[in-house]
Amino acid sequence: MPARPRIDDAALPLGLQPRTVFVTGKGGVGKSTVSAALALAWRDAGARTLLVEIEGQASSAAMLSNKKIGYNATPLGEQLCALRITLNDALKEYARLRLKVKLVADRLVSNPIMDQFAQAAPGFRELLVLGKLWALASETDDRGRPKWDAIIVDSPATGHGLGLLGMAGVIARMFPVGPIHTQAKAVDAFVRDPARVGVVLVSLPEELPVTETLELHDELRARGIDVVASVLNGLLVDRFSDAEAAHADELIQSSDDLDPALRHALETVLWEHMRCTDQATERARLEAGLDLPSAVLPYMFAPQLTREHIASLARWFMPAGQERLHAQLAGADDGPAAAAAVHAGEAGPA
């Protein structure tokens, strides 16, 4: 067997040491593009990689491969794999382990009353991919190491994803007893053990998102579940001062005969400035009310992200990528050269 390569602790992701992860936010914040982005910094910190899809989430997996993902690791390159957990395929899995009997198993699930039941039961689902995800992180190879270093979890939006991570402890409490009390247990101790398992909270600077994610973080606190790292996304450079804006809205405020292009464009300064100075006092907001790792990924101005695109979100994760960036919002001397650097530089940092 091929020696693992070492992992770079100098480029690690949000400076975290692999784990399993749940990336989880409100939904439309781009979770499963950081989820994807996220996979690919940490495969390339040399951390061998899984990540994982979600039945009824949107494929984080389709951003960086055509292959087809199944409830089996996928290759999707050196290092990377993937797949998707179904609830079928997950209680089929359960039902094997349980009943020995491969044939017996399947034609037990196949019921559409056991079907029905899967779907109904109250969190029977979420306690089914948590222990699929548990059994993932315990795997290891023919050396007896972790088969992975690090388990990304694209993960449900902020209601959902927090019910997903609470639910193995609500079940063991509901069993007091039995095979299933023993399992929601191993669990739900899994989930509350921080150096296997984290929560990165993912947000957009905007007011609603912002607010939804500290009042989510402080949820995920309360119950115990560690909360690793915030990732801001979709954030503007600016590329025009204070001083440049009262110029601009100066000359539309002189004038009742501006060309109308002209008119167009200083109106857009003005806009593009407001827009740039709220995404600041959010990013404010959101970093006080953390105390955590935080990165920021710049907005990418494309109709459809390609791989390039994750690829380059995946190199801005590395602190150098997070150094340029921030430096860059700080405010360069030349605001639309740092714009144009940030979001027309698709290969990522220099």
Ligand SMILES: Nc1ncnc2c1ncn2[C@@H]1O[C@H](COP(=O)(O)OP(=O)(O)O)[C@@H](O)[C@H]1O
Second form
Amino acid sequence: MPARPRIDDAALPLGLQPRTVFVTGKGGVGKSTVSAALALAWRDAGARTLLVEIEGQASSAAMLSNKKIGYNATPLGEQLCALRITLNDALKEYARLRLKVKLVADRLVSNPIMDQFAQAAPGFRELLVLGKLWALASETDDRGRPKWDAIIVDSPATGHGLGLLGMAGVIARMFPVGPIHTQAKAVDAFVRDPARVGVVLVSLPEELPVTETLELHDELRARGIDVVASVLNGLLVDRFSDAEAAHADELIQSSDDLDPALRHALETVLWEHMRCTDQATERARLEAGLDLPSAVLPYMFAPQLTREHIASLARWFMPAGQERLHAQLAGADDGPAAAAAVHAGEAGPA
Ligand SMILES: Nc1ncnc2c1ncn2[C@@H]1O[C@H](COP(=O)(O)OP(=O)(O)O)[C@@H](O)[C@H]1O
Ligand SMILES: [Mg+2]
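Instead of the form predicted alone shown above, give the structure for the form predicted together with the ligand, please.
Expanding to the full complex; the earlier chain stays at the top.
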């Protein structure tokens, strides 16, 4: 068996030791993108990494590979695997483990009534998914060592409340005794064990997402769930200084017969500068509200993000990348050059 590589502490994304993390936030903020980038970053730091998708989510593994992902871990590269948890597979596995007879279990699970039950029973689906994640986090290799250092769960969007993460606790309280209680309680203890599990919150630099992220953070903490980091995704690097924007404004105001194309260009300068200023305000509000390791990730101008973009985002997670990005966001004098470099995606620090 090949020697187990050591994890390089200096290369850890956000300085975070690998563990099971739930990457969550509102829909469309970049959970899948951040999950894929975090998986690459941890893998590159030497962690044996598993990226987990949950049925119904856009696919984060597809951002890294064309391989079809199923219920069993599929290698995507050196020390990096992915799998996808579907309700049906989780239900089948659970029934098999409980009933110990594959044929009966499969029949039972393919029974439409059972299927409807699983879809309808509140929290049952979440409990199965969390139970599977717990099992994955407890897997060992043939020497009895943990099989995975890092498990990244591309989690469902948070709606109202805690959703997936809070559900085991809810069920444990709903069923005060019996086997379901025992199972739910154990799964809930796993989710709330800060040595094993944490949440990474993803947000966009806009008012509503930031407010909701702050609320979610408080709610998670109140329930005893460890929030380990926040990621602010999609920052624009300002290409114009305040003085340049003021100058553009003067030009617009001072002339009635500006060439229309020039007027539009100047208005675009003002709009972009204002947008970046708003983003900076929201970034400051998020950072002031959270006492956590945090990363900002630049907005990548591309019709579709490729694996190279994801790899570039993974490098921005490193301290050197964050320092550089912060300097650029602070409005370094080389505005246009810095912005172009970030936007080109080539900018991830080496
Ligand atoms: N930093 C970024 N720069 C540019 N596009 C991004 C960035 N992060 C995410 N996207 C794009 O935004 C969309 C939503 O991202 P995704 O990760 O699927 O969000 P979620 O999983 O939260 O729904 C995708 O098309 C993705 O490629
Ligand atoms: Mg997604």
